[in-house]
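First, one chain by itself: the form predicted on its own, in structure tokens.
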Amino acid sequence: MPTFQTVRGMRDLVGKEAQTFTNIITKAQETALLFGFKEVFTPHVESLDLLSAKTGDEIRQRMFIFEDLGGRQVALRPEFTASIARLTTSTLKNEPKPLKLFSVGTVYRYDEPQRGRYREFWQSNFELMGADKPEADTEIILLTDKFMQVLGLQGYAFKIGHIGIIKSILSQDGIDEKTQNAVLQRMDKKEYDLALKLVNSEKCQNTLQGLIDLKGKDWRDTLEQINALVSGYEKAKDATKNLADVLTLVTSSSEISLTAEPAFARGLEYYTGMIFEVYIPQLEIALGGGGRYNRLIEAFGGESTPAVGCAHGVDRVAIALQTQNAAYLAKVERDVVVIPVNESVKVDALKIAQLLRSRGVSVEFELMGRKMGKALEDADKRGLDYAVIVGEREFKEGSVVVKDLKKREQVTVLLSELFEKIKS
């Protein structure tokens, strides 16, 4: 018989790794509730036309595309925003604005597998539809800041830019949208020389090069330098002003670490305004990011609707937590095995297991009928914390033996005090 493996770029999540993902997703759901986002579920499979409309060439080339049995061209979702845009223009089109939607699940891209990059990966996704004020952009950044906080990540920082600065410069110099997207794709990959070769205007090249070279820790100084560089590009100056408004609100309402980067670009074509990513010092890959997209809903047949959103990579957040050995990953629960010494106390032992479970303790029961030594050896292999040994004599006296499997110590404990002993 053949031994089957997972498809390349896909993976199984088992035990503690699966629990870590569940914990992260739970924190994302709690963050959504804190900010008033309503959870929605959308299909993994959507029409190819929908998913390819505004994702960008880079992602279009990496979609899992197939023909269904009805002869329709469909694909696995490479991200959530297109699905949420479809939902907004149909089922939710009459909902009051702003519309705040949260979703979590797997998305699919045919990337080269590497650390933090898989072909099936998990995202938590937040979309805020109908608000065009800087306050909406601010809320998405603050939401991500809160999510990083509740996860217990340390030293994380935001990189924030405004795609309108670069797009306005390119548009004013007569560069068509297709070329603009190609320029932004190369800037996203930091292939700046290739990006500049796509631009014919020397003035435009010099302005973009100035933005690329612009580095600074104080965002106010950076924005002053951007204003000087984009002199003569009025819409670029408007975009810079919008970015300043957002950053002023963000830094006035939270102690957040950020830098402003004018040459920062992201790989999706639909962005129109503020964009951001969040990092920790130990990893070069972004843990999450997003931005403003004011024309996407309209492109899918809906009314003109300003929108801003973000997504966080659950896989990458898990790596970040492991890299920092975050306290959030530390096991708080006490894992216990309950072992009856013989058949006569089996029912009593089951009742004790049920009692502990009713108090929120994770309990395994000795199901294999093993001798005491083998049962304790198995508990050690499983990394359990305590063994509760139920013997005839002790039970008649209203007590059990509790063995601390980490310290190799055991004590006799009254049944009435068992829960407190284990939790302590």
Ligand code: HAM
The other form holds:
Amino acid sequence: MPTFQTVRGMRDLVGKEAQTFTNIITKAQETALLFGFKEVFTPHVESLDLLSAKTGDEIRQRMFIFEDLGGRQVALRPEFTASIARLTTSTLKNEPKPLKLFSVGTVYRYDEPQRGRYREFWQSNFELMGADKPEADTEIILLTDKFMQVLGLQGYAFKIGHIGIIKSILSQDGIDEKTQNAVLQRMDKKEYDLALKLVNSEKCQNTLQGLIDLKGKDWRDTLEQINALVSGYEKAKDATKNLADVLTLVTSSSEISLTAEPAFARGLEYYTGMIFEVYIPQLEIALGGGGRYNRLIEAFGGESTPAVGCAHGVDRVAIALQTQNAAYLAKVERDVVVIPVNESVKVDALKIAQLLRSRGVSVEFELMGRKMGKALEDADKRGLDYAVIVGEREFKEGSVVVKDLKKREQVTVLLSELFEKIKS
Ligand code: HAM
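Next up, the form predicted in complex with this ligand. The previous block was the form predicted on its own.
Once more the chain from above appears, this time first in line as the rest of the complex follows.
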């Protein structure tokens, strides 16, 4: 038989790596609670029509699509936003607004595998529906900031733009929606020359080129320059004002490090307003991103509902933690191994293990029936702190031997004092 490998782009997560993921997910759940987001679980498989409706070509071409045995065209979710929008227009349609929903799980995209880019990866996803005010955009940015902060990441910064600026310029230039999306896709890939070739007028080209060239540290300066560039475009001026409102709120209520980048675009087509991504200096890949999408829920047959959201890439956050050697990397806490010296005390030893577990101590039991020397050697190798050795004679006297594997000392301890000994 050949040995089997994981499918290309898919990974097993084992030991410390799995624990790191669990830690990150726990922090995402805590962040959701802190900001009042309710957790929801939606299926991994959705109808192809739903998933491909508004995400855009970029993701549509990378979906895992199949026909189920009932002949339905379905796909593995490439993100959460479509599923959450579906939920909002169905089961949750009468829920009071704003509706704030959090999800975490795996999503699937047929991306070219490389470090930080997988075909199955984890996202923690936040959607805030029903609010069109800049404070809603601000909350999404602030919660991403909080998440990065509680994970202990250092030096992270936000890149923030507004899809309405470019879209309004293109609309005023008479460019249809499909071509607008094509321009934005190219800008997302930084293929600016190709993007500009799709534009009709020289004026429009010059304006876009001006926005592409804008690079400044101070967002207020950048916004002033955007305003000057878009002076002939009324709706682009409104979008710039909206971006300024969001950035003013964000910077007045936090210490977030950010740059405003008007030519910044994202791979998804449903955005209508503010968009952002977050990075650490050591990595070129975004740890998370999101933005405002005011027309998606209506496109799915719901009432017109403004919405803003984001997703964080758990796999990439794990790489970031590793890169910065952050304190939040997994520490696998395995405190104690309980070893019976022979068969006659096996049941007593199992009871002691249960007793310690009931008080929250992480306990392993010697399961291989090894001799004491081998069992201790194994415990040592795996970095356990203590071995509780259950011997016949000691047990009859109501005690056990506790070996401190780090200090290489051992003492006889009364069973009634065992927990205190281990926790001290
Ligand atoms: P996205 O930018 O496509 O946005 O994905 C969010 C995050 O998922 C990225 O910033 C990145 O960290 C991670 N990610 C994306 N592709 C991969 C990959 N192939 N391997 C590993 N990690 C990856 C969305 O998915 C939107 N639904 C976010 C959103 C929610 N916008 C509004 N609401």
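Rigid core: the largest C-alpha set superposing within 1.5 Å between the two forms. Everything numeric here is computed off the predicted structure, so don't read it as measured data. Residue numbers count along the first chain shown, from 1.
- Taking the rigid core as fixed, one finds a CA shift for K16 smaller than 2 Å between these two forms.
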